[in-house]
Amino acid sequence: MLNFLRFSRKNLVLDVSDRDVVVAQHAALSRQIPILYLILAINTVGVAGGFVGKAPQAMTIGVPALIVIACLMRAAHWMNVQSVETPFDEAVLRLRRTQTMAAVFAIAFVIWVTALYPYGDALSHSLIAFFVGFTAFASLFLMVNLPSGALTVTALIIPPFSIFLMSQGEPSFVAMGIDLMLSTAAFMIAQMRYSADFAALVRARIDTQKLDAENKRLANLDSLTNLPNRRQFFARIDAAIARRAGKPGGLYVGVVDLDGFKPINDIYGHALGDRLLTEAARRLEVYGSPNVFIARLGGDEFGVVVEEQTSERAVMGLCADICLALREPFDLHDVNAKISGSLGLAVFRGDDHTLALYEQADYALHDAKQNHRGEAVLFTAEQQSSMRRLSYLEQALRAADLDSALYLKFQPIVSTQTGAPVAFETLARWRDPQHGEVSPDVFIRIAEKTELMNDITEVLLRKALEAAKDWPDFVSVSFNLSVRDITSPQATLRIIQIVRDSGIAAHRVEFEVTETALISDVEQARESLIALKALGVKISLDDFGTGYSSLNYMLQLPFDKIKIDRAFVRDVAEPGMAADIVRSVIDLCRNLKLDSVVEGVETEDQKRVLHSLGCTAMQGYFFAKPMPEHEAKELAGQAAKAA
């Protein structure tokens, strides 16, 4: 009993250590306290009714009226705050005030009923005992979420009144007093256990809410940079379009891509690449504001949403500043990296949806990377027309019978010793009934964005291998593989099967890949090239020297041949460094035991100089333009006769 009393005394003080529990207690009590006051008012009337005509009117009418009015006023007060979200400090103040008021009411009620007791008979005394006990138990039940208040009220009502009953000497009242004490003790124990469960439930609910909030935060944030992610980027555009209700202007969507990030990531590793992305994000974040939203879309691509700007010049100025900031060197401790950022920007024209705006910005970004690297480009009406044409062409390509619509042209790769072709590079062509001849730069770009590229590769590879069957054994066929061909294990397996089924010797087949195809997924590309090499084919690195890290790829990947880009050939016969660069590359290939081919030879002087530099194989308009299959067959036949 002593421990119980100590425990009870400890719980007579409001516990404010857990802010969430206190706020929850207040919310629960705001619904229950009005009922408690109503019960007290009813019990007061009930007790007073039993003593009308027996006790003075001041005690049967005056005092009960004051208690009832006070109860109704407190009930009304609590009903007014039920729907109001209450901060912690105010909740503490109200709970303490409630505990104090409950004590005052309890004391007043006990004093009043005790004062009435001498005026009643046995029935009236039983009525008092009933209402006092009922009031105490109602307080315990309805103030269960405020244990300090419930225990205070009970402690002030039951022990004094029970002692008073037992002091009367009447056996039934003694038994009633003992029963009240024991029953109240049991109720108090249950109440305290429930209160502890309530606090635990509140904490669990708060923890769940916090976890849910954290999950939502993580779902909308990029884990590396802590910028908003792709989902939030598109949600921001959705909301901005909804606010505009079809009114053009005032909303711009930009897409930023880091130029030169992938080579740095491949050379120095993902850890340094992540540091570079994080630092780039910090630079972009500087430009964020309530009207400028910055997000990371994935990889080295970021998004920008600008609202409430009517000046196109101001927005383009902001984008130019972003590009300028990304052009500054990145000090990554042991590495000083220098990259740039290209930006495509689209403006809301009143009827654009979110995806259309993004695609416009992405199209402008492509133009920026191709023609204005490191700068910002605004999506224009001309680009809109070009984009529509690409969309039409994509639909036409999807609907086309690829086997009849696609064909090949062949450009010879000749020996500088004999002038005879040693191989033919196959060049894809598409003739559409409606659009006529479509440039391979256009339709290959379309196809590489879709699953069509793999289908096109299979159709054209079969045609190329079929054509090569009619050539002499010393003439190889060179075929270009796209990024989709070498980053998909399934596509690589199909290519291997096509070569096996063709019946042509594998050593006569060369596959060309560009750095652009490699950088999207170097590891998968390496596995694909190793699998192809195991078949017995040869692998060439095309357009060598135009990328950032071709030398790195030479060392990592299983190449047999390097094709030196035409950019170095253009000025090779002129004074300058072009000839020295070509000589260095040829010497490098020789030291690495790799063959080399020079592309883009167009003049006699270029041929002469390249021959003097040690070139053994060349390709270009000087020797022949791309030709139909029958001409390639004829040229290969002439080479066989000459041999």
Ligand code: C2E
Second form
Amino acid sequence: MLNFLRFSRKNLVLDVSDRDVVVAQHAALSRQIPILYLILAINTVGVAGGFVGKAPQAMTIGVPALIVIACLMRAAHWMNVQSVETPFDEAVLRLRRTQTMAAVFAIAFVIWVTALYPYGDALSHSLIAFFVGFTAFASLFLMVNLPSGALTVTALIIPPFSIFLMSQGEPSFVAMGIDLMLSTAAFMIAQMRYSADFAALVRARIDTQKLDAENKRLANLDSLTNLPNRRQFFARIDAAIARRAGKPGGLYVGVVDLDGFKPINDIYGHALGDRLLTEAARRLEVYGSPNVFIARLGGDEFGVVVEEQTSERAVMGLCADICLALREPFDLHDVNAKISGSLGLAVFRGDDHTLALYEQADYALHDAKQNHRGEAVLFTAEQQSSMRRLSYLEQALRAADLDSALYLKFQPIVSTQTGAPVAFETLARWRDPQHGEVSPDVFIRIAEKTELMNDITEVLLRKALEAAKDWPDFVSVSFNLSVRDITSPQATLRIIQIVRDSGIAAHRVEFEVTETALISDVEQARESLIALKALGVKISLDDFGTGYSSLNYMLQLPFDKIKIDRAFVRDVAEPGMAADIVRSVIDLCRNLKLDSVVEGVETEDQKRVLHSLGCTAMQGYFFAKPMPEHEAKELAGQAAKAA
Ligand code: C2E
Ligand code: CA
Ligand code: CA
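Target state, the form predicted in complex with the ligand; input state, the form predicted on its own:
Below is the whole assembly, all chains and molecules, this chain first.
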């Protein structure tokens, strides 16, 4: 008895333990139930037909008409049900109601046919048995996705009716009753197996879907900050451009880059760097909305997509706010970091594609970083034309025969005691047939984006060393290396080989590197510098004072000389901090036994003040502008004679 109750509880009550299965059951059932009601209606008409004229009209027309109408109403109701995306609670409610309704119909049907029974002959009795059996099987079959409902209906119809049949004493009816019971039991077992399989199938499908959704989510999210990633950023721009359908405006693409992040990451370690990035992401996220999309593009670069019919001014206002938010100090437990974020913004003009918009924003960002650090810069028509020029120059530089198109100028570095050159800094020049002389600030920047830079360094370094052979021994050559030369071991090895092959004494060769070049990959840069120093050459830290790193940090690298940037020299003769800064850097260099050079000396006044501050080596237009090779040779020769 207890087992029976347990069986009944387990199989006759709707199992709601798995929400996904319930929702799937509901979806599958909503397609089957109307058919089940139609079958019931047809069978009712069938049974009634067999008794017309034999039983009272109320039972052959009245009751069946009620059952048929009820069936048709329920069928119509189910046909209107939106099976897709039915919420769990509603699905449970519907399934429970279906089960109850099915039970009510089953009981009504059984009572009705049992009541009809006495009016029929042997033939109509078999008809009833046929219809009852068929109805039970149809409900088992069509409610296969609602096992509790199917079993309830079957349990209500088959056992009472079979017992009723057997109780008639007629041997063929007894056989029919037994047959009905046994085949229903077999059918029920098959049904239960099927529904278990159905649940497993639903589970598997849902699990796959969830996994798939999770994979998609992860593929589109940045794992550190949980912001949308680069891929989603570009997809978002793609979609926005498609929505604009060629209409200008209404779409803005911004690229944000943190200023001063790299040194913090290098000095305090990646764990702290990660915390800073996460915190920066949180600050940016605040500006996100349905129209403002924020993403992390990688490293310390973030993306902003604004899709709104609003003015450029309004969007620039938003961008300025973003920059302000990044300027607030970052409290990272043990360290209080102050950085800023520069932003470049491009406006959709109607015909730009995704990459073009990104490149425009990136171009404006570069301008921001160079000239308006920590602020937002809008990509303008002038920038558009200078970007076109850059892309022309890039092609031209690639096509050029570097050996003949590039040449060097030489600017003396002068000893303030003797007034004679102690070295020449070599400065790259490029004459393009169409654009004429192109500034190294422009073409080196272009070249640095590609391996072209390494080729340029090789060509120029050979020329520089060749020229230096004509100078007296005490005059060195100071050559500028680019970030690409010290962040690639192969490039460094080639440089070493070129110095060796030149036959020049290594101590006469100096390499200038900037802080920006160093911090892009400090570890590799350090290795490269050590390898170069092992050769016997000297290393100078160029443009000192323009970067963001701490002096202590920079001094951990193996430098021989510091070149103080001309930004300090400009104001050194005026009242203010510049003189103090220069003095303390020179003192520090002396203590650390490092040489120092001051760059960009343009006036007698500056020279005098710098001299009084202890500067012994200077470079600048006051002494000489960069000169062609033969002039450098001449100047070096004079110095040799004077010595
Ligand atoms: P830099 O290494 O700081 O070179 C010094 C720059 O300052 C040179 O500009 C030089 O002409 C200029 N200069 C020298 N004295 C004065 C002065 O008294 N006043 C002013 N206002 N400027 C002065 P240049 O030749 O245009 O080179 C610009 C930059 O291009 C260089 O800055 C360097 O970063 C890069 N560069 C030049 N040649 C090479 C090269 O062969 N390889 C690499 N990687 N970079 C190079
Ligand atoms: Ca230099
Ligand atoms: Ca410099």
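Numbering follows the first chain given and starts at 1. Between two forms, the rigid core is the largest collection of C-alphas that superpose within 1.5 Å. Since the model is a prediction, treat every value here as computed from it, not as a measurement.
Relative to the superposed core, Val113 shifts its CA atom by 2 Å or more between the two forms.
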